[in-house]
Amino acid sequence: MQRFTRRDAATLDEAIRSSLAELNQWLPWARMDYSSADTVAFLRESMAAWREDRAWDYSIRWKHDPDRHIGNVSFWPVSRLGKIVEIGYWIRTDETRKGICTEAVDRILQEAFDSMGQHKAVLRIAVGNHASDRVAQKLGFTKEGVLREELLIRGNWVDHSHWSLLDREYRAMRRGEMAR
């Protein structure tokens, strides 16, 4: 994983293309019509939040294949005062069932709990997203309910399930798995 530069507009707006069809259904800015600038907007933006400290967003990549990007993990607050960061991600559509993205959020859990000493990760994933609710559930998430009409979504209101794992789990979590 790596931080964004102006550099990988190709290679994301590439790998946003091939799984636009799969994307669209699930996340707002992923629409039929998406074009490379809302690939360089969205990379000014990215470098802007890391500046100023409102977001985190990480190109996920093979280390012997740098050039191809596989998907996209972010974090940002939800609560500095309650110490609650949201993540989210995708992984393009040719990569996915192959753990990358489980690995990619656990990397970035291990920054918001070790080294940010965050509190809570939730996560909001549109009911019926089975892949990413695998992805919460192998971490150890607690689904907490589901928020009603949460996102619009190509003109449809999109409930999303809330996940949620505190720091005290995750730590209990990664010493068990230390132990097996």
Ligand SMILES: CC(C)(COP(=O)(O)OP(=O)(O)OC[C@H]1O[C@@H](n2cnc3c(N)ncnc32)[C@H](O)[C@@H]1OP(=O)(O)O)[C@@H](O)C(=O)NCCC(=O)NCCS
Second form
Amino acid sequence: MQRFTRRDAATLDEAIRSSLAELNQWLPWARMDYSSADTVAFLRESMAAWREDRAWDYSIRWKHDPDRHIGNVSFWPVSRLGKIVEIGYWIRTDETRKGICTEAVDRILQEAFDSMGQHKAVLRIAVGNHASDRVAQKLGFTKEGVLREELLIRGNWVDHSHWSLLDREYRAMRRGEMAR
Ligand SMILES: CC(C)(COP(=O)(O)OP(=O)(O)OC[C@H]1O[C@@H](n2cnc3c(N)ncnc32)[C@H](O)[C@@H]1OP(=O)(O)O)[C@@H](O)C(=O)NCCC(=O)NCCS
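With the form predicted alone already on screen, would you show the form predicted together with this ligand?
Starting with the chain above, the whole complex follows.
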């Protein structure tokens, strides 16, 4: 996992285009007319956000094949006072169901809880997005409830489940894993 640079435009663009049918169902920005200009704008914004401590986007790549973009995992503060961060992700369609997203989010949790001292990590998942629900469950998140008509996706206001994981829950799970 690494932060983005301007050099990532072509490989990121290829990954998004190859997966647009899937991404389009759940992510507002993944319009079917998504263009290279959108990728360039994303990279510019991602680099600025990182510099200004507004959000941290990571590009997921295989070590043995660094030119192939596998997906994105990002996190950003939703409450500095409450020490709450939100996490978002997508994985290119031909690499799904291999545990990549779960592993990438786990790395973000390490960064958020161990390095940054955050208190709570949250996910907002469209109702019906069972793959993403499963990622939340595998990482020990608790479903807090449903946020009504939270995001406009392809012209429909979509309810989203709100999931969270607390730092002490994360640490207890880590201890459990180490004891095994
Ligand atoms: C959601 C997403 C990121 C998951 O990525 P991934 O790398 O496949 O995730 P993982 O392999 O770590 O885990 C996925 C789990 O969901 C399960 N799954 C996949 N599709 C499923 C479906 N339609 N119904 C139920 N479970 C499903 C997998 O079997 C796996 O669970 P398992 O390990 O118990 O078998 C990916 O599907 C994606 O990019 N979707 C489109 C964008 C998106 O929805 N982003 C998230 C917005 S909140």
